[in-house]
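First, one chain by itself in structure tokens, the form predicted on its own.
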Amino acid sequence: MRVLGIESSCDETGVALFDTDNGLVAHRLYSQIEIHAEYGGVVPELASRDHIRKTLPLIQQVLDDASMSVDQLDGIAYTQGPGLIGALLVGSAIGRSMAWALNIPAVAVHHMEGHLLAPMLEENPPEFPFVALLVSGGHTLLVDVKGVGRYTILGESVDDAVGEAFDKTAKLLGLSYPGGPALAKLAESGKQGRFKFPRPMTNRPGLNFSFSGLKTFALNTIQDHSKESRAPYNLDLQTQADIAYAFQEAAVDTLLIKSCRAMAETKYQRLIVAGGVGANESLRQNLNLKAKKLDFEVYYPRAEFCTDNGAMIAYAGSLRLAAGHTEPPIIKGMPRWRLEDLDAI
């Protein structure tokens, strides 16, 4: 089965072709970073308009890369949620309309299920069951995964997602958009020990997260060391780097503590890490050390599949289409959609 996947939930347009016999055949990704950098964050209306411009050309490029035509497709998968409603409707409208015109089945994919299954695209995919740590700009989740669609949320952020906290702290430091990677790069020059940030909610039972307080702690630290009383703050470069280091160290430690707690509670031997923050090198290095010490395995998608992409949607869609899941000819976006509400395969 040859499945076209369309991802348009936020600020990246992703298209991919997955063949259930031959694996990932082709994929393309367009990022809107330049469009939103001027505003320091994603502008939903601009995101939607750019998806309209880019999706059809990307579909054609992927088909050209695969030396295929649209009439050779067996199904279409598209992201229906969660995400920005306007952006979701673009991908849903294009994907569902193409499927109707071609008289082939279509399936709506949950964005976070796509991330959760992204490590399955690698040469050494994990076996079920496992714990999934899903970390992105919009989500921080620990999930008990017993199979496709068999998900139980173990813990989630009660406020800001970890990626959002990275981006907001980077903005406070005067770094360019997107802030997370810029903060991680700056932290490489930081000195350990100058600043000590809290590890939120790690001194109590449970697996939920909170990152808004960590962001506030960063703001107070920046203000205490700035020559200006309000933004833009005036910090010397070393102080910027030291704050970035302390923030990243605290965020990563918090994710490590909760992830290891989840592994102990479930007694599973496999942890997968996915989502944009999953590409963070400090997180990967420290998790690998913990996994070796505690005797469990960690799986990651390749860096290009940590961020939003069409490959994960095409793969997740292929599994659901093969199981007989299809969508009626209705165009729908779901900005909020619980992972636990998905049907099991």
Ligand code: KG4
Contents of the next structure:
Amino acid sequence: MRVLGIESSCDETGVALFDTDNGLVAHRLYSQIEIHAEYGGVVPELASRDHIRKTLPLIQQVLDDASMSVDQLDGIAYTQGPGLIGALLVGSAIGRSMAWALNIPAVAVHHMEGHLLAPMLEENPPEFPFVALLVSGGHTLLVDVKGVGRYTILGESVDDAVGEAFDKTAKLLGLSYPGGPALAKLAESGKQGRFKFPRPMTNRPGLNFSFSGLKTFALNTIQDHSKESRAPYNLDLQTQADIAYAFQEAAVDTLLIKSCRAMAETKYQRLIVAGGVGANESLRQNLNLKAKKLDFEVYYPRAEFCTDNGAMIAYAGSLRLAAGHTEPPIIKGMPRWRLEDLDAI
Ligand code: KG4
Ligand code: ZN
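Switching forms now, from the form predicted on its own to the form predicted in complex with the ligand, please provide the structure.
In what comes next, the whole complex appears, and the chain from above leads the way.
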């Protein structure tokens, strides 16, 4: 079965073709970073308009890459949520209408299920059950995964997502959007031990997270060391890097503590990490060390499939289509959608 996948939930247009016999055939991504950079964050209306411009040409390119024509498709999968409503409606409208016109089934995919299943696109994919640490710009989740669609949320952020905390702290440090990768880069030249950030909610039981305090701690530290009392702050480069280091160290450490706690509680042997922050090298290195020590396996998608992409949507959609799941001919976006509300296959 050849499935076209369309991702348009935020600031990236992703399109891919997944073949259930031959695996991932083609994938392309168009990032809107340049459009949003001058505003310091995603502007929803600009995002929707750009998805409108980019989705159809990207679909054509993916079909060309695969040397296929549109009538060779067997199904279409598109992200229906969660995400920005305008952006979601673009992918949903295009995906659902194409399927209608071609008289093939369509399936709506949950963006976080896409992230969660992305490690399955790699060699040596994990077997069920596993714990998933999903860390993106909008979500921080620890999920008990017993199978496709069999999800129980073990913990989640009560305020900011970890990616959001990276982005907001990066902005305070004067880094350009998207801040996560820029902060990680700056942290490489930071000194260990100069600043010590808290590890929120780690000294009490439970698997929930809170990251907004880390951003506030960063703001206070920046103000204490800035020559200006308000933004734009004025820090010397080394202080900037040391704050980035301490922030990243605390965020990573917090994710590590809670992930290990989830592994101990479930007694599972496998942890998967996905979502944009899953591309963070410090998180990967530290988790790998911990996993070795505690004797469990960690699985990641390749870095480009940690952040948003069409491949994960085409893949998740292919599993659901193969199981007979289809979407009625209704164009719909779901800005909020709980992972636990998905049907099992
Ligand atoms: O999964 P994703 O591409 O989009 C959402 O579904 O939100 O995640 C984007 C988030 C952003 O907050 C971005 O700053 C963060 O992932 N991110 C990183 C890194 N790469 C992306 N954060 C820390 N280190 C990175 N290397
Ligand atoms: Zn995402």
